[in-house]
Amino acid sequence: MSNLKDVLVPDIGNFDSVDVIEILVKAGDTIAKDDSLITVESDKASMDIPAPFAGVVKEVKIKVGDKIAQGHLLLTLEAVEMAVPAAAAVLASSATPVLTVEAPKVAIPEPSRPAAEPPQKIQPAHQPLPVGESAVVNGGTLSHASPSVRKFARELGVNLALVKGSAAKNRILESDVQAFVKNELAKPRSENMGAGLGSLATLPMPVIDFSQFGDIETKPLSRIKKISGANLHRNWVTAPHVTQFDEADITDLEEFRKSMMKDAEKRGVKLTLLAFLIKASVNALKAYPNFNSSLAPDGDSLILKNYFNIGFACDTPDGLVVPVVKDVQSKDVLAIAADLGELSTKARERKLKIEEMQGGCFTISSLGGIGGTMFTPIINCPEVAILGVSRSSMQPVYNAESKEFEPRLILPMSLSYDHRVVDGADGARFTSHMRMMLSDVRRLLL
């Protein structure tokens, strides 16, 4: 007979309190014994708290961001079997500190995903995680991993399809992921590390005691930089990058932008060049649809997208994040500017939602406000291209009609693209199209 029971925080070790970083269940969910209920994090470890018994969730008593301690009420369950005193033991076994890989530091890039697992967008620091148990195919059997374990694996660039689970029903624990990484690091450097990227016969990075040369200070990386660094490395070694450089004359566009400032202020928005770049990029994506695509997981086909969501790199105190402006094709530049302002503010205040960083087709990284001439932006896979723009400058341009040099405002552009999908000719055509759109405001506003 079912009965209503409280689920409390079990023994969490020598911690006064821990932060709730993820809630994996909701009211009405039917869960089995040992299913993960929440993920908590201390300054030393992240861990799942499992269900002490099976049942139906009646009410969740906590929220993300709460600080909890042993004995804190998590939720109420309509139990279908009596609780067993195993929760603390399971918690203790999963409370493995986040792995710090000592030198040689070798990233474990993720190979092509199995056909059973859909492609997922990887964005610095904010990869969405499924709720509840998720499964991957491993040697013909099902292996289960909780969202927090999958998150841990992604931070290390490990494909869970290659990891053998040691818990019941082949459930993968953090310790299994750690063991896999340690085993891969122990292999000779000429092996391909299970990444499917061919031989990675690179020399290990030397371990140097820099304090012997003078005073040093060790500063930990932010969580965003740790995660985005692993993703950027994977994107760089997975996608063969080619960067096409070009310049656009934005003299007339800049005059037009300034003439619209009063209208923009009336609507409470700041009209920047980025809004026009996003508008122009959609026009170029329509003209060259291969840029608005992603490679299928098997690498044998191309997924063409009929929607136009543009991401933009946003600098925050914790590192770069990539919010996404949705349905750009249906918005004018003022509406785009309003979205840019709202998303940028949320990013700086750490209030971006997961859905506001998903679904991008193409990314723009603008360094114009900082400086520089040209650079090579890294593709935000599984997108196939990214546009970088640097600081515009006044340059003398020869006018064939007047046979004189005229001062014109020139914008440097750097387009990186995945050479598996886009060839050099289309890369040049794309930047030429962007140059044409940006140099003629009438075309841009059509």
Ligand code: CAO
Given for the second form:
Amino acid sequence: MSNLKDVLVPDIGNFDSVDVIEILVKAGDTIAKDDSLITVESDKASMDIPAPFAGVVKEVKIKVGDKIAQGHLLLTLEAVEMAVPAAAAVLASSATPVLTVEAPKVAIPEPSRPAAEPPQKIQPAHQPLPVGESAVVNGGTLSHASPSVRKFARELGVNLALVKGSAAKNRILESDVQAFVKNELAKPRSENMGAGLGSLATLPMPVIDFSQFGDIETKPLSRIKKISGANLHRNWVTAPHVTQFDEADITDLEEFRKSMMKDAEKRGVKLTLLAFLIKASVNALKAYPNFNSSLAPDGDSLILKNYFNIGFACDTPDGLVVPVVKDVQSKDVLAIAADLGELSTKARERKLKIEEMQGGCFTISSLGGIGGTMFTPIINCPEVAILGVSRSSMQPVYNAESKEFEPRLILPMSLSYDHRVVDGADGARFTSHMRMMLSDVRRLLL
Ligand code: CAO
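The structure above corresponds to the form predicted on its own; please give the structure of the form predicted together with oxidized coenzyme A next.
In what comes next, the whole complex appears, and the chain from above leads the way.
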């Protein structure tokens, strides 16, 4: 008895005829039950027709472009198993067409049913698709991709939504997926782009020969600049930054600092404003502990720190470094100022040790000695906030009691924080706390 069986088109729903758009097997192929044989397409959907039983393809009876309907002869298959009667194997087969339905502006599921379910009618869908198995929304239009192409894309980790289909009605072919992968691999890679950027990575920078516009010279970046540049870029794109601006009245503080400078100098210490800012920031970190934290690597929790190490941005001829003043909570302003002097001298003489730049909880970047009114500092991740300080200046401030404007020394502050960790309200509370601490020197010394 011959094992040669006809394979006919099963029930494909309410369609008089569908177009054959892809033939996935050829004579001589050995196929397993449920392997896709052909892909057909109506004006609404594409679907694969699977093999009703395992066997060897003897002859394909259709070609791409044919119109076929239920009962149409697809191919002859030499069955491997004899248990299933031919007619039943074809028309009452457990094999189920696998569908992709096109519908405007909705994600379309790709039903993947157990083999025992009855053949699936084509239906519009309304539930979201599993990642990587989509009817493909591509540039605002839906594209088709057969299950075999989707399987191929999944194997390569390709998101089909990013692939442009070259066949009719934007249908994505295997060759489109291959071309996409080739194109992606050919793109210039940027080291240190930071994790998780994925398709948000920026466009490649155009390569321009500037000498066509005028005289140029090329100067290599210092090692520090290269490292800090990559870190700054990662921090900028990883942490959603918000910058809160505020001002503190430091008239009394400056008066006090100046009155203490001589004493400090006798002890070999330059008593700078930065020392007071560091002291005040620890007080604010204690009041708002979320600022003294880091996001856990899995993003599920906050790691709160019970120590208070404050980094400060230090401008050196080689670039920016951030030494860290350790255990600020147990130091007075003079001791902090002494650490600042020692660390910034070491930084400029390139003598900082690695451990002197580690363990920071929060950073202060002071440009006050240079100038400027405001700036937006970049968070020194995985810290969650950084305080920028600009140049203080005399401002007329209205005194509600005397009903007069008084000249006061006002310090501009810019607090950038990671909005994944800190809410806007707490950002404003933190700078208000800093303002309160800096405008009343007695609080600082407590
Ligand atoms: N407003 C007005 N004047 C200020 C001031 C402020 N906010 N802060 C400092 N000054 C004055 C000081 O009083 C001092 O004046 P005198 O020489 O008359 O005493 C002068 O500016 C220089 O101060 P300083 O440099 O000695 O001390 P500092 O504490 O201000 O700064 C340091 C120390 C290490 C922070 C600084 O040298 C530095 O490197 N700053 C640059 C930081 C930087 O590059 N940040 C950008 C990083 S990108 O985010």
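Here the rigid core means the biggest group of C-alpha atoms that line up within 1.5 Å when the two forms are laid on top of each other. Positions refer to the first chain, counted from 1. The structure presented is a predicted model; accordingly, all values stated were derived computationally and were not measured.
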### Message
Is the shift of Gly71 between the two forms large enough to count as movement, that is, does its C-alpha move by 2 Å or more after the core is superposed?
### Response
yes
